[in-house]
Amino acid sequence: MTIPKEINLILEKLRKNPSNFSGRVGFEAYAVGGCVRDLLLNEKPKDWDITTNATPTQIRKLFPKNFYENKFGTVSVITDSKDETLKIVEITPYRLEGKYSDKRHPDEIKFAKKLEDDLARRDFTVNALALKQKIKNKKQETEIIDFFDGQKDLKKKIIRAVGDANKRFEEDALRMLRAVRFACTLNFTIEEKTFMAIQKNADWIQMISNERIRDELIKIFETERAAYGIDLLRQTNLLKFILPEIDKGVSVSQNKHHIYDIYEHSLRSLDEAAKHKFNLEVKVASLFHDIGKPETKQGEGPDSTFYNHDYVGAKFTDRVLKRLKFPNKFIDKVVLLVKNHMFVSDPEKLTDAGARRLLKRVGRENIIDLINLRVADRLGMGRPKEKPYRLRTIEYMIEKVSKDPISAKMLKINGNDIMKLLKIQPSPKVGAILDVLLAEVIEEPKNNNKKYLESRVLELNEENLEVLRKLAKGKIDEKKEEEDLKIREKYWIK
């Protein structure tokens, strides 16, 4: 087991330096928690924690480069390491914790005298491990302190609460979600009594802040076993409190175009997105893309329909992600993907004009992510053979039309040109004429030349404002495409 030199130096300094307070020669000191677990799993720790019987004041005296801004006794020691995981090492005194009135934070913190007391307050046995460096026969050896059979649980690949699981979760309800997250990230199972305690007390998760829940969900989404993690939330009863909109899809059947119910299809889509290592926005969108289906379902059996589920789903997605306090930019991206996931992808149906309208609607920067969402959606339906040809064809068409005009800014004429040509002041009519010109150029890109556009401006000037608006709306033809999507869904052509 290789212990970084920065950690060895801190442990050694705590053990060997006189305290200057009590006259003792040094303190007890151990690496503790997740870093020990990771070492035993032959993985590089993501961060390092040390526990000791020194007080915060004593720790700070030994390590002057520190910051101490919490009520839990943790001193953050700043090292000179170039390794990001070692730049800050947290040192916390042994401690005991009082009652948890809010199911998250202890009402009272007391410093303990024994390592065992400190480890007994921790969440799971695999995190209640301590590591000690000792000298034997002039050689440095590593000793693992394990009061709760954490090493056995690592070998058995199980997540088990330290002591009484009900008590651990009553102390901190977030631990229930953390159990799922660890099972997901480590590819472990949750031990039976721990699992049952989560099922029994799942409603306690409502007392945890949405920000903390969001952070744990992100860690689940970031693994290749994200779908396993989400389904564990369902099995443990947590899903209906964290993502009730997803839980509503459980056992809701679809039409004869689908072989899975809404929930299982969404889960399989997420699984494909995770396996393909798509980005976080696509993963979240793959789980949420059919979130509007339970609300829009009409009828039962093979002929049931889900008209406008993409638009309803986009609204639901916006609401869920705002509730979980995701950043606005992230929310906008996922909502855009969900809203547009039903874009025409049949190479025989997707015209150049349709591809340009798609680019205008979602933005060139989002096209690849939208295609990736469609790939996850298709594979999640159990249709792997459709991926390569469709994907190549769509990418080809998008690239082919990517330089064609898709916004008024790309026209070879602008508002100032129109006002100068018509000798008029700024008015809604200028914008309406630009809309009509854009609509025409989207349909026929070769018309994007100044001479032609100027002649059209003179012609369009003869129309009144209301006619221009109707003309632009009709030519852009967004409504027609929306109706086409509804008809395609009616006949199970997704």
Ligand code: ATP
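As the structure is a prediction and not an experimental result, all values here were calculated from the model. Numbering follows the first chain given and starts at 1. Rigid core (definition): largest C-alpha set, two forms, superposition within 1.5 Å. What changes on going to the form predicted together with the ligand:
- The Cα shift for residue 415 between these two forms, taken after rigid core superposition, is 2 angstroms or larger.
- Annotation: Cα of residue 452 displaced by at least 2 Å between these two forms, core superposition.
- Once both forms are fitted on their rigid core, the CA atom of residue 57 lies less than 2 Å apart between these two forms.
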Second form
Amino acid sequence: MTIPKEINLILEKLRKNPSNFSGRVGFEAYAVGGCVRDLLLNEKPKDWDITTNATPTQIRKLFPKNFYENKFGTVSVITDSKDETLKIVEITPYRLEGKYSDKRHPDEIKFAKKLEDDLARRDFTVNALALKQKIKNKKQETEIIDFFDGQKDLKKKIIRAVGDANKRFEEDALRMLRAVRFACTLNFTIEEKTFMAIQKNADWIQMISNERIRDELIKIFETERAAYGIDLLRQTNLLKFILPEIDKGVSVSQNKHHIYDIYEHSLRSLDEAAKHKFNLEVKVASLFHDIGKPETKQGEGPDSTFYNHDYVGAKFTDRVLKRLKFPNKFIDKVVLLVKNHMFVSDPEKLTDAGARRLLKRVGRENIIDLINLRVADRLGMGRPKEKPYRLRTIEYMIEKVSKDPISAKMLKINGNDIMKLLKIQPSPKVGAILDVLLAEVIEEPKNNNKKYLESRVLELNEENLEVLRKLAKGKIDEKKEEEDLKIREKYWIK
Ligand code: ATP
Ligand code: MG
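Can you now output the form predicted together with the ligand? The one shown was the form predicted on its own.
Next comes the full complex, this chain leading.
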């Protein structure tokens, strides 16, 4: 177990308290919370928290490079570390659990005298561990302070509330969602009494701001076990308050193309997306892509239909993500994916024109994510993965049409220039000359300069229309085929 030197230095300085010249009374100081839990799990902590019996003023005196946010008495100390997780270390004086009238904010922040009181206000036993660093015979030793059997629960891999779960969730309802989040990120289960307390009090989550809910949800979506986390939300009754639109799909059967109900299919799609490590937008879209199905279902049994569920789903997605205060750019992307998730991916059915329309609707930059959504969707149906060559064919077609059209606009000369140069009125000949020039420039891009093109115009002016047209066509067709071949090779399509 290695404690970074930045943390050791801070703990030591607090313990020795060199600013106190008279009595040299040191402070108590411990690393605490998530960082201790992660150390014991052999994981690298994402950030470091320190708790102490020093007051904010005393802490600030010891660590002049700090910023201070008065709310919880936390002093953020700035270190010289290059490691992101150590640049800022938060030092918070021992705190007491205050009274919560609104199930989310303590009415006042009260400081405590003892470490035990500070640990007692923490949410879960595995988060209520403290680490003391000692120097014994000039050697560093560490001691874990554990008043609530946190180490035992770490071994059992359970999330258990510190003290009475019902009371703790009444103080701060967000803790219910945090229990699910930690179970998901740590791959733990929720201890029975804690679990039952969430089930019973799940509606309290409505007291919590959507921003705080969003932040916990993102942490769930970020793990490879995201689907486990979402299903824990359902089992604990939280889902119907946080994402009622997803909860609505539970037990809603589908038609002959599906073996799973809407909810289970959505969950399995998310699971596939998470296992494939697709990005956050694709993961959220995987869970949300059929969110419009419960509303659009017509009929029952194998022939039931869900017309327009993609469009209705896009609307719902927009509404849900706005409610949860996701950033607009993120929302737009997920909505786009949900709206277009029914795209034709059968190469036999996708025409050039179809590919061009898809490209225009979705944008080149979103095609891969849309294909990834399809991968998750199909696997989530219990079907074998779409054969990779089929998806590559789609990519190839998109790239091909995105190269179209090769147009006369790329020339460094235009129709007006030609008319001026030849002193002629608009005529088919102008177009034909442009076509030949284009063909030649495609072949030899160096030739795309005005001087050269002007000299070629004068030469081509000697040919008749028929000859010009033949010259142009032959060359352009040849070139397009060549480009096509290159793209095909890139995607291994023979
Ligand atoms: P992460 O690895 O996600 O940072 P963490 O355990 O460090 O997890 P934080 O939200 O950073 O979680 O909080 C740090 C510590 O503060 C927790 O370990 C816990 O002891 C305490 N804590 C945080 N939020 C609450 C809360 N709502 N109620 C009680 N204690 C909390
Ligand atoms: Mg933390």
